[in-house]
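Take a look at this one chain, the form predicted alone, written out in structure tokens.
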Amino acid sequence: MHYQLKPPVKKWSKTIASPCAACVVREKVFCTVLSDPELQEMAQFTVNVSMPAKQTILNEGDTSALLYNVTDGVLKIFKQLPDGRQQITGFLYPGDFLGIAKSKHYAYSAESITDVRLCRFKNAELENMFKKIPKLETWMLDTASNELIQSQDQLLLLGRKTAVERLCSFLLSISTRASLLGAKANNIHLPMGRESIADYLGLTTETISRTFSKLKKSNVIKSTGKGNIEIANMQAIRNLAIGS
């Protein structure tokens, strides 16, 4: 399974510059607020980038001159700890924005987990578009607000939940993303591996493995191979996620 949005139902004008005309995430990203002429203008400074798995996209502390929209694949974002370890703070999917920074420097690093495709923009060029199209800036502010909410949810996840609650909450979040991307909610793909999941959830890899085994024995989930998981009992996993 590869997380890629289904093509939009609406047929956009053929006058839109390629590849924006065929973009499968337009209805999920800030481009959705643009008219065809506005999208045509933005397409002039949009650079489409393809990168293989395990490729660094941006580094924490670097000048935040570029922004990215994920159009295919999965990435991880993380903070580098003083002892050299990484603390994964999130996973990005098609439709997600990458590189929003409060200051002139990136607050985190990003690396591709799978092969990825992205739209790349220069900050200065986007800022000019914001001046012309206020609704575009409003969308970006909403995105920043959503990131803050997700950060708060992550703090709750790490601070108050048990291992089972954390893993079930994580699987449900991936299920929600899969559904948004046109896949079945009960069939999810975990390309990040158990070590990365453990890092994200603040647990050890051994604890993650034991918790996966426990969920399988309880027939809550089933492993279908190569990182694919079937949620066999959606209500059960929801109950476990909230500790009931």
The other form holds:
Number of protein chains: 2
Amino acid sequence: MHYQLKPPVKKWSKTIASPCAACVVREKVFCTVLSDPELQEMAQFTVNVSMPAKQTILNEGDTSALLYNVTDGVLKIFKQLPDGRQQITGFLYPGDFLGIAKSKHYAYSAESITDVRLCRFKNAELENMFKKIPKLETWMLDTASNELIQSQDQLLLLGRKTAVERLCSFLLSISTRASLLGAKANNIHLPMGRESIADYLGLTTETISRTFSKLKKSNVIKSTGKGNIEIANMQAIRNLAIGS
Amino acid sequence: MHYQLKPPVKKWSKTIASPCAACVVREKVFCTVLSDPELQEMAQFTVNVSMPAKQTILNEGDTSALLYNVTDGVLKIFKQLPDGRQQITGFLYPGDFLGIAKSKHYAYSAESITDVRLCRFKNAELENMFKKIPKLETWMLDTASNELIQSQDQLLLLGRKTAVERLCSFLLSISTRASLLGAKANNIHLPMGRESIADYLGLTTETISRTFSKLKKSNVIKSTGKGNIEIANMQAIRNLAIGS
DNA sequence: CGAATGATTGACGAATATCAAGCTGCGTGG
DNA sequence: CCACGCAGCTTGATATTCGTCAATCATTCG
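Could you drop in the structure for the form predicted in complex with the DNA? We only have the form predicted alone so far.
Up next: the whole complex, starting with the chain shown before.
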């Protein structure tokens, strides 16, 4: 299989003792609370891993010995029923944490959507760092709280929203996320296919496709090339997302 | 309005410095990690509150100045859409924590289902305790991690399960919870009405009712008085819950 | 260029929602 | 103590949304 990773955004010079010091997502992951010496200690435990698209990264139920920070690319985390029905519970982007802290087994499976780069470390070593550096745990609790809040928005979406409301909510959340990273809120990129969107929103690919068509026909969004969408009417999509 | 709370399970004697020392849910809430002096300090910050059924306890979006531990009764936490559609994101029982740590605003509304008793304290004071007692934060992170895991099960349920699968999953989770507290796994009590179950499972009261009837007719469950259900065939309900 | 994979569209069907009518049980008040 | 009324539950008839099945189209990649 042929695949190509983007080159690292930054090179780290010889004068810097640890690769972590030059990490492109450093300020987005828990490393942001670490001092230089702490970071150096952490660096001993971490391994950088690259994977092509569509690879299984971890399996629900397996012992959660290894945890990751996503440093490049996009992946999905999901749960499955015995007959194959799949629910994607999240898309992870650079800076996101993979594998739930404080759990003996993975609560979900994970698979790369694009080529990805990960920063891997042992669960046990993270636990040790927790003991030494309370700030780490504080950061982790902040992160977990935010995930809980987002998770509840998703429960509302899956339990009570229509197909149009779901898709508009999804596009908005992508837009919001992108604009937090400094991108334009109106032009969004969807690295995942229709099936992944469907499995995230509790719908089918056909319904996603039809709903996209509907939104295009009513001039709320426009296609701007493969996987790229322009939100033409931001207020309309905000209203459509909450059914008002 | 007339209502009646059960009497407190324990009285605390004069020789015990703090009411927390005799708290009936002490070993289920974060107080379990506190030493006696720490507990005494905590006790200064807490107020016991009683509320009748069907009272609003907190509103989504409000500043989260006050947090609670549930000490008696059952309540629901939920989110709403502008047109009134409601998604219940959880039922809280004695020992559960109400209000998300590390958030400026409540992420959900809360309303009592039965008469309830709560242990109330200021968010700011909990934050102070976090700083003094790192174990508290560890406990809270453990709890948040568990909630995240349960939340993902619920995403799978809402996104991908049928009505029968949803109701059986719900009954099973109640059963599991009850048996952890020492009750029989086969006899479960549902303090909430059909509408609450519907709003929790992303269905309507009518569908809940019909699905209950179906399960009764097929001898998977039996009614044993108002709000009481006997699981007659545990294995059947386990299979029905995951569609296999 | 052709095969494969993913996206779109159409026709139809199934699951669940909606609307409507009773039913049940319980608290209240005579 | 019984009858009434109300709220919640159940059941039936019908409507709607979304899923399923199938065909076509588009895009990529060898």
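We call the rigid core the largest set of C-alpha positions that still match within 1.5 Å between the two forms. Keep in mind that what you see is a predicted model, and the values were worked out from it rather than measured. Numbering follows the first chain given and starts at 1.
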Does G182 move appreciably between these two forms, meaning a CA displacement of 2 Å or more on the superposed rigid core?
yes
